[in-house]
Amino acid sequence: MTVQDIAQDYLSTGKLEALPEGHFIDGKVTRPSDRKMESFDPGRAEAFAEFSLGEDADMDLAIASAEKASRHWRHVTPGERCRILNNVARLFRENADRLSVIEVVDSGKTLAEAQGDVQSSARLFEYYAGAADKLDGRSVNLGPDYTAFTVREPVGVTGHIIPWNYPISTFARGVAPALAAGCAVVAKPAETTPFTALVMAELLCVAGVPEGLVNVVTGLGADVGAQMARDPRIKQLTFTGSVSTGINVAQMAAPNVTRLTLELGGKSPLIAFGDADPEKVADGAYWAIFSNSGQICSAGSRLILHKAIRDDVLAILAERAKAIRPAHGLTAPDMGAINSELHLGRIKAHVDAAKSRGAHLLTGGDVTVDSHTGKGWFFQPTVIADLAADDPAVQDEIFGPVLSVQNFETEEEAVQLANGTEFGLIASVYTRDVGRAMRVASAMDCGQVSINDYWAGGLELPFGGNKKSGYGREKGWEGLDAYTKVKSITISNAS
């Protein structure tokens, strides 16, 4: 079946065939638990399937399975790991249609966005397949009396708490480097998006990943997620989510001194100087905030405009935002749904509070529905203009299709505004002046800066934040650092 056939079948029946109902432990889907939870299609605000709610025993089995498998995998040759991970990439592409439709129905995003996520996930496995046989140490010169070198060893069993906004790609960006480094994996997907992680785990085994090496336990974060964070057998924990939950995870992991990678919130700025092309700035801001309905940690949720181009940019941007058609992700809309009713309420509360403060809304500002069905969890594309630096709409992560606009006159003021939140994930600078672009990029307190193209970069570059956006880096060569530990070895050459 083509992706269109699978999509149409779902839109007609409201069902997806052959979804896993249990956990994935020790190379197989377990028997469905008596404790279940419904999974909702955000585009319809209706339940479409059930999944198992994990318990202590399920997580314990998954970690034990990973521990056992890791003792073998760490000794598999790097070349063999490379071959298997390339197989995974091939199988992901062969199953892209099914994975993409499941992702749309589970998360609410558009089909085009989900298809892009599957392709980038396949590429992640290719990239780290190529790294598996290049994880070399280095020789250290201590003089003629000693031979000294370092080796990189796998850390052991790794835990991955997967967010709901990018279930497929976040799973891949943690699991791929972990496997390349010789580690084992236990993953806990978000309770609103459980299914693609289960399907991907099955495909990993089909590709040749040994049984037990990748395990997925579904359920509530307060239950199985917390248990994973506290378990001393987990040697590296990778978490993507909110700042408050990330702090809780760090506190739970602290007694075991578990290694952590935290990718948390963001309030990322797009800074546009007076010499920038207003059309290009408006286009960059459009995609920066309205992609995936603004549900991106690194979304460009703040537009910091030089007063010389303020009116031109906002006129173009407001017109384009008003034309956006939100609808079910399988119907080729301009923008998809908000992931859950709970999160939709949070976005509305933020915007309602801005309205009560007298904020200047250029467009949007309220909950809406799919115009064809009258259903779903959607929020209108929203632009709030001329905000003060301390306004909550500037300072707080709204995590939706809501753009906060600030104005500036000098380069110093622009930098001050851009760095003026507790977050530091990414930033973008639009200007024709290369010197200015480099000065501002250097002054940004964040993990990644792009020039004249908000989403410039790729999986080959490290990604992560400063300040309350977290610490550690994923993607790129640096993404392997979390899953390896360095050992120094020195040999005396004395006879």
Ligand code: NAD
Contents of the next structure:
Amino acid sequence: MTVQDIAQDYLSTGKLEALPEGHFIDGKVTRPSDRKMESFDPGRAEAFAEFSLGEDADMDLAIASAEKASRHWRHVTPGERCRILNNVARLFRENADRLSVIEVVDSGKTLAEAQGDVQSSARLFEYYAGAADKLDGRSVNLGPDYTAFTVREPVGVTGHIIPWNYPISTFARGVAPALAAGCAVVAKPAETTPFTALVMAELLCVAGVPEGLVNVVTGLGADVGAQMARDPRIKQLTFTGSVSTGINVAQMAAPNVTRLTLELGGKSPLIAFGDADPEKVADGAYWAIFSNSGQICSAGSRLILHKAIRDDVLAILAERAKAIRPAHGLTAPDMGAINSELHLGRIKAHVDAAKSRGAHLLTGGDVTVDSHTGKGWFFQPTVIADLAADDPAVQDEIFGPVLSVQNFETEEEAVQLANGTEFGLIASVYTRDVGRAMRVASAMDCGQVSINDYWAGGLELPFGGNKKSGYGREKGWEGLDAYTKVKSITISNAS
Ligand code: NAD
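Show the form predicted together with ligand NAD, please, because up to now only the form predicted on its own has appeared in this conversation.
Full complex below, order starting with the chain above.
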């Protein structure tokens, strides 16, 4: 079956074949529990399947199973770990069609976006397969009386709390380095996107990951997520989601002094100077905010424009935004859906509040539907111009296709505006002046900066935030740090 066949089958039946309804614990899908929850297709605003709501006993079993399997896995040779992780990458690619369609139906994104997520997840497994046999320590020179060196040891059982905007790739970016480092995994996907983590866990086992090493428990964050955060057997917790839940998770993990990686929100700026090409800036800003319907922690949700190019950039951008046709992700639309009715309501509330403050909307500003079906949870691509630095549309993460535009005259002003929120995830600078680009890049209080391109970079580079965008880094070589502990060993050379 081609991906179009699978998509067509879903669009005509409203059902997806063979979705796991239980948890994935100790190498198998468990019997579906009596407590279930419906999962919705955001592109149709209709339920398409049910999944199990995990309880204490499920999480307890998953952590116990991971703990048992980790005792064996930490001693598996690095070369063998490398071989298995490469198998995972191959299996993800072989199953890309099914995984992508499930992701579209569960999350609301477009098929092209989901296919990209599967490919980048396969690459993450390849990248960390290559790291598994290169996790060396270093030798340290203490003079002739001692021989000293460091080793990197696996931390043990790791917990992964996953959001709904990138279910496949957030799972992969935590699980791949954890396994490469010799750790075990318990993952909890978001309650609106439970399925791809279960399917990926099954594929991991087929690829040769030992039973029990990777477990997935579906259910509510406040139940099984909180239980995971509080459990002393979890030695590293990797959380991606909102700032408020991240703080809550940090507080729950604190009594056990659990290691923590927090990947929280953002309000990332694209700064464009007067010497930048307006076409190129408008194109960068378009993809920065409208990819994945703006539901990206690192979305370019603020456009900070030099007054000399403001009119040109906004004219191009508004015209392109007006032409976007949002529709069900399986029908090749320009933009997909908003993940849940709850989140659609949050976006609308932000934009309604801006309108009531008299905001200058260049386009968009309201909820909409798939024009073919009259259904679904969609928000119009929205551009709000000429905002003051303290406007809530500049300060708050809206997490939707809503771009807030600010204007500036001097470099100092641009830097001040760009750093002027409580977030610090990514930033982008458009200018032909290399010196200025480097000055501004170094002045940015954030985890990554791209110059003359918004989505520059890749999984080989570390990714993470400053300020309330979180701490710790994922992806790249630094992504392994969370999953290893460094031990120093010193030998006396005395006879
Ligand atoms: P959330 O932070 O509540 O959910 C993220 C994950 O945390 C989910 O798996 C959820 O089940 C889990 N969770 C929720 N409560 C928990 C608890 N008490 N203990 C442990 N785990 C818990 O996010 P949300 O409410 O779904 O989305 C709200 C906002 O979060 C969005 O508007 C957006 O600003 C932000 N967000 C950011 C990202 C990101 O990539 N940084 C992703 C999704 C959402």
